[in-house]
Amino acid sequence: MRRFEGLLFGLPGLLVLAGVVGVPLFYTLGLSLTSYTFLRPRWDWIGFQNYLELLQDAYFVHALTVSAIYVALTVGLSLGLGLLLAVLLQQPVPLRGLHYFAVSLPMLIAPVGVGLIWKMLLHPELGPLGRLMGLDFLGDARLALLTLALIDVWQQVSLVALILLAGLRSLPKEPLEAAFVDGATPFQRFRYITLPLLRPVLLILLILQTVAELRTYDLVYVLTRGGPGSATELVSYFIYRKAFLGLDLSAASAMAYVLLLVSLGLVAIYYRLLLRD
């Protein structure tokens, strides 16, 4: 009987989890295997045809490519700048509380608010930054994706910095003190002791940031709507267009599953690296 006690205690939680997570996932999977559209709402089975058509859809492949560039930019810059900020915040500087408040402020603003603020600042005619620099940051296809990524980094870097700061403060002091006694320079202590000890925190942040950036939708909707042309059309926004503007719910469901599999693949790789430590 004791063998089943654990299962019985965990059963309510498992049932809730199955209802909250499992039902939407199976519903979406079922939709992706049919020809269901809002104009023709019938569950006609077509197997993996939607998935096969995705492989030949140049627009979807383009959206995947744009998303990969966007994720690489935002995650790389967020982690790099976040680590720099965390190291600076760890130093004994005056008015440290004010620095914490200033760094934390962007992450307290909703992404839609961030988008509207930067849209006004960068407007080529009405925005102070746009007029000062004489550039159309969001209307120029050569600048739009980079601008979108930098705005995202502006908001995300505060969360990354605070988590890394907590990680830095939790590190054991003995190895650093021993290295100091042995004559190691500050850079050597950071490179060979701090960074390796901080590796688990960095990998967790890598997982969280990658998944979050792959799901980015609100900033694109507010700032560019995927334009100019398709320069900033991320997969998440492409799925939205396919479902609610193209009214093709089955194809959009197949795209959502492809995005889910990409996310799971990346998370599995990161976890493997994490567990290896």
Given for the second form:
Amino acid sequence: MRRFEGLLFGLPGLLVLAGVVGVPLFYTLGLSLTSYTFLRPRWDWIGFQNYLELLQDAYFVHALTVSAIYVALTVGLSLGLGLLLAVLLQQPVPLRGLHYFAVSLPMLIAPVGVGLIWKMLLHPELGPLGRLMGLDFLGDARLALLTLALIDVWQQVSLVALILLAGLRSLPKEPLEAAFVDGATPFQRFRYITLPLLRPVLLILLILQTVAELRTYDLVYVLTRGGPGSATELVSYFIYRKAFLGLDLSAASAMAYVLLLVSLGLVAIYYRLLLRD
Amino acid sequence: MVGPGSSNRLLAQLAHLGLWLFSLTFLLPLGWLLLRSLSPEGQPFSLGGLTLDNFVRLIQGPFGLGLRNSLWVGAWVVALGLPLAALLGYALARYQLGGHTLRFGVLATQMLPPIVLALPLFAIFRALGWSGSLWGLVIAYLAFALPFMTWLLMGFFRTFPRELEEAARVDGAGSLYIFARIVLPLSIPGLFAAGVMGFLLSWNEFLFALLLSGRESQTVPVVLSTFITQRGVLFAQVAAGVVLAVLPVALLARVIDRYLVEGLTMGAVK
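Right, and the form predicted together with the partner chain of this protein, after the form predicted alone?
Everything in the complex follows now, all chains and molecules, and the chain you saw is the first one.
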């Protein structure tokens, strides 16, 4: 009886989810097993050939490599800087409200907006920062990926810091007080007490940010379109290009499925971490 | 003699300095943006001549239509998604519907890379002739807004004291009555937060909007993205556009400050 009631409550939502998520996912899976392109829109069954070919696709492998560097860079920096910022926000400094306000701003802006702000600031002739530094941050193949990552971190660090601040505030006070009484320095207290206690939140953020960075698309579209050359061609943008500029929808679907599996693996780890608490 | 007191003072000053460095990194670009949006095109930094012209011109153009479209889509996503999310979230929290499998499914759905859904939705909508329709966008946004709101509300219902519901059950109230008359009225803060989050997700979304919208159904992020190619030099217009896109979000976010972190970490941090 209770099971039946639960099903009745959940059914409308589940039906809608099956329609808007389930159907499209099966549709892509089907597509990925055909040779469908926008130029030859026919469902010709070719089995796993698309999946075998994408491993030999040097451009796809390149996109995966660029993404791996990008994710490592952005996640590492936003977690490191976010932790520092969270600790700073906890200190009893004047105008804490103002600082908290400043930190909470970037996470509210649409990524497209963040991209436009920095595109203007870094414009080599008209942007105040670009002109000041005399560098073409987004047009130089050696700088573009790093610039993109730093702009992303500018936004992400805001969310990471607020989450870590919430984590810091929920930590038990006793161990820190005991260490203080025992004469531990502030650094020792942080290194041997706060940091280990914060580990679960840090782990959860590590996964959450990795998944978020794998999705990066908006910033690439606004700032570099994957260029110069293919210096900033992240995997989400590459799949988009494969489908809508390369018109090869079936190959793009196979790539999307690879991305989906990676992402599902990460969510599985995330779910286990949530259960452990 | 350097005692512990003076080293603590030094540390406090360093912390203060570091915090200002961070805050200025966030505030300076945004302050520049605001100033630029209020300055006439072509003469950026004449503080005397601040004007609202950029905003007026913007609203009269395609951006005005974009604002209306974004509001319309966001409102429908919340109107359709929130009731479904409340029911499903309640079933997950109180009836353990589907156990871990379903819970994992809901979580995984909201964390899907958008491109994975964007490809098939584009193909399906084209086949059905729904491309360029705002309803198509509402359907697409439900794919991630519904699981997001469900997850948030599930967390909310879980913290809700069971005793009230059990007392009502002893008094002979039915499950639907308990949900509608006891649980929902007491969940208004949670429902409000979930609704705002669902709206924000739709408001800031770009990839689906780019692929699934037509000339008449562009949303704010899409209109903004066209500014870079067409008016790469018209900084004042672009700046005003970004300011207008952020404003409603900033106002809403103040209202749900407490739920924002919890919502965005999917309940990992309370």
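Positions refer to the first chain, counted from 1. Since this is a predicted model, take the numbers as computed values, not measurements. Between two forms, the rigid core is the largest collection of C-alphas that superpose within 1.5 Å.
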Does residue 256 move appreciably between the two forms, meaning a CA displacement of 2 Å or more on the superposed rigid core? no
For residue 21, the CA shift between the two forms after fitting the core, in Å, is 3.4
